[in-house]
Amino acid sequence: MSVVAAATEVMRVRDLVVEYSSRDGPLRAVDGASFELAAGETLGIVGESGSGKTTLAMALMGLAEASGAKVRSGSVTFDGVDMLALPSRRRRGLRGKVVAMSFQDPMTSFNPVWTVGSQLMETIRAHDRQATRAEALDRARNLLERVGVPAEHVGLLPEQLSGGMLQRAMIAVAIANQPRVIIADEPVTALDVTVQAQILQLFRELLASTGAGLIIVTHDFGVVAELVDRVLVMYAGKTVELADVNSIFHTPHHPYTAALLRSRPKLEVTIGRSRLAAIPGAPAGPGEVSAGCPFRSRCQISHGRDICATDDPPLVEVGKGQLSACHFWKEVTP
């Protein structure tokens, strides 16, 4: 898939800065993030556990104190607007309306004891007061055909709803009010990959009419090749690459993201020869790493250098389009 050029942007987040409180003093969960977002483009944030991509995903919706974070910098703004700026009740306006999210676990997204429609018809008439509840219901069953979902599940539980179409169901909640970006966090997590399959094309076909933004945040490569454009790698709460995904995927400059794409499974692999290519050591939480760069114990290329001890590398432009954050970058391998 090729990146998306000259093209609206539609988000644009500089040098955002999330923390969580500790009692050893504050734990930086996401590190000078910076990125655009343009309409139709598909951005996809991946990493191992921990490395900070939902509070990325949280802080990009307004949501990182709902979460027990806090934002100490940096802005993400819409049309030169700053949503973490504004007061929480104007913010509450754009979530939904200019950014909604479809979060990771639909099955404890959903309030249980409420029916689907019910609660479609409550982020439809959220941001349009004017709507009856008969139009508010009408529009929740368009919503739900338009998924995948067939119309009459409108007044079914949650839990009466595979977890498929449970799926399904939250992004008909994330497009009610037709926002200009989606957050997609493990959008196919613990789906078969038929079901994968079919909600891959959904996003596709969604962005196709509505001409939306969406950011993809997963730990999947398999997804990032079928449907993103950009690739953001993170650890340790770092962007420590950014690039088209045809540039991360065939030339990474960064011994993470190479690391991360060796330890793929492949179909070619001999069943009992050979062995998954795993990253040795475990990841930087926050806060553990003081000096130097973050990924440096599980690094193959900078044992015995003195500066990755010493020297955080600056995430700087290694090609067209791509930035790394490697002072050894021009010696990573694919």
Given for the second form:
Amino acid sequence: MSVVAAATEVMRVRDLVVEYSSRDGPLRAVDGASFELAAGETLGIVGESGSGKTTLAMALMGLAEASGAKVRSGSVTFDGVDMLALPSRRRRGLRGKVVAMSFQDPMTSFNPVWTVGSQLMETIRAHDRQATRAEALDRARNLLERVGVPAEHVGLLPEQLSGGMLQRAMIAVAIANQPRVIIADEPVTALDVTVQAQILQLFRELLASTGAGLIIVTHDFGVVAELVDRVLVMYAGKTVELADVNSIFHTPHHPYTAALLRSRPKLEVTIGRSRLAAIPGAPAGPGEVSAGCPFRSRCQISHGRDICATDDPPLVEVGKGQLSACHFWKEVTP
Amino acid sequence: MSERDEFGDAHLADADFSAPDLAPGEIGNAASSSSGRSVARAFLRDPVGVAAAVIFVLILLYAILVPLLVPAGAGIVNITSRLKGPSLFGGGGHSLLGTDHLGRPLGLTVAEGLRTSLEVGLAVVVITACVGWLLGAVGAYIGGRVDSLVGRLMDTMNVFPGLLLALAIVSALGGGELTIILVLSIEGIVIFGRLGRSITLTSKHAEYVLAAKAFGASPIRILLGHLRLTSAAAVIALALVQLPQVVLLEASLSYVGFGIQPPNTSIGLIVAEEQDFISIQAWPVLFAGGCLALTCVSLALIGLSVRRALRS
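Alongside the form predicted alone that was just displayed, please also present the structure of the form predicted together with the partner chain.
And the full complex, kicking off with our chain again.
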């Protein structure tokens, strides 16, 4: 969608490993994520529930600890600064300013007893201590108008706004300090379809006008097709495929990607009853797979071959800019 | 001035306390007014609460205005007119509400006593609500060792029997308004501390706290912004329940001699002094005790009604 102009890199993630601790030892929720993001580019992170998408998003914000996880290794670099290596105070200075996040559920992401405008002003003043209340209020009103919320709503409580309006307000909070990178966790999942389209359009306009990079966490391939330039597919914490959006849709090179694409509802007219394709089995949880490919038990091309059970397939380049972690990626059919 | 003004400000939202709320008057200020207004509306629909509020306001006016309006020198001792009944109800003396055992007009003494009682009650509740909430909330928010330290501190404050502690402090520092405020605050802090702790424990993992962190809010701002607002309703409700209890406690302490000391006065002290003459003239004890009872009952009923309004 948005053209990657001159591809200035705004964010680089290297070998990020995030773990939760449990009685049975550490559980790896994100196992070696690596990617970069260019200004104006949109990266989609897709995968089933429990594949580690949200954990990865939180770790990218430097907030893994706040959600009970721990970054084991790896780096998250913004403009050459590794956020994870910074002390917490300086890390806080980056959050909201360089990288901002819009949360999954706008209804619960605003404090129910505090006006939307005040929460917006709070964000503005967290990074601009010189701003007076009047200035912050002014900017809050402008931000709301920019995302399509009437400026008068600045004094309303979250419960007085609709879900779509709240999601817009959430985006206003995210863009309040002109961040270089915006992370949107399921930005439209809680909304109905017409509102979804509006929000996606809003994202597109904001990216075009601000040049920020966007990371969008979703399980909705509709959103991916609408908005995303590149796609990172996660399974059991691992990156199984990373490619531009056209390659993902037309020539997926990982059986999991192919299976996800097959299981999305289609609009083609079918005669008689048709069933939605599903991937057999349940997604592997973190720590459940000790050796081999985490997807092998549900894989339709493995056919029980030994290498799948013994060797964890590395992420290798299988096409131009396309990475896949499958021993038999050549056998994958869309 | 009244306890309702004091807490009415802090309603559900917008009191300025370093958090960037929209100040009252700025752009409609819907946060406080929508929730604050609906609470006020619910309160006004409750006849019991309104009646209690009217009674309390009358008591308050009496306690404030009478000492200001009576001419100077009216409160001097006058042995010739001791223990007269109220002339208002056809008693023998010249004073509207009778005289005490030293011949001072009872209407004035009781008003002063009431004022002391309400001052102490209000001060204690405000102090305990602020300090207690802050202690509990900070402990719970930081967690770990700080939390257990605060917990132990509160347990320690709690294990001392109230009266014994009061005795010890009063004998060490001497009676008086400040001492009694200190004594009564120690126990109240524990109560508000537990409330602050439990609310913070349940809401510190709320999505909106995580969101605030994601936008770069510092722990102090999360505590004084988000968590303070989240706790406000419960703290106000508890404060209103605590107020009459504190007023009664102060009266009890003063009654047994560990509280306010002469020449200052409080209701408890008046009752203690006048009860020696109860067989000659029961009116002073009845009047002072009645005022205290009416104050506490009206405060308790206001508290109940506000709690109901906050819940609706």
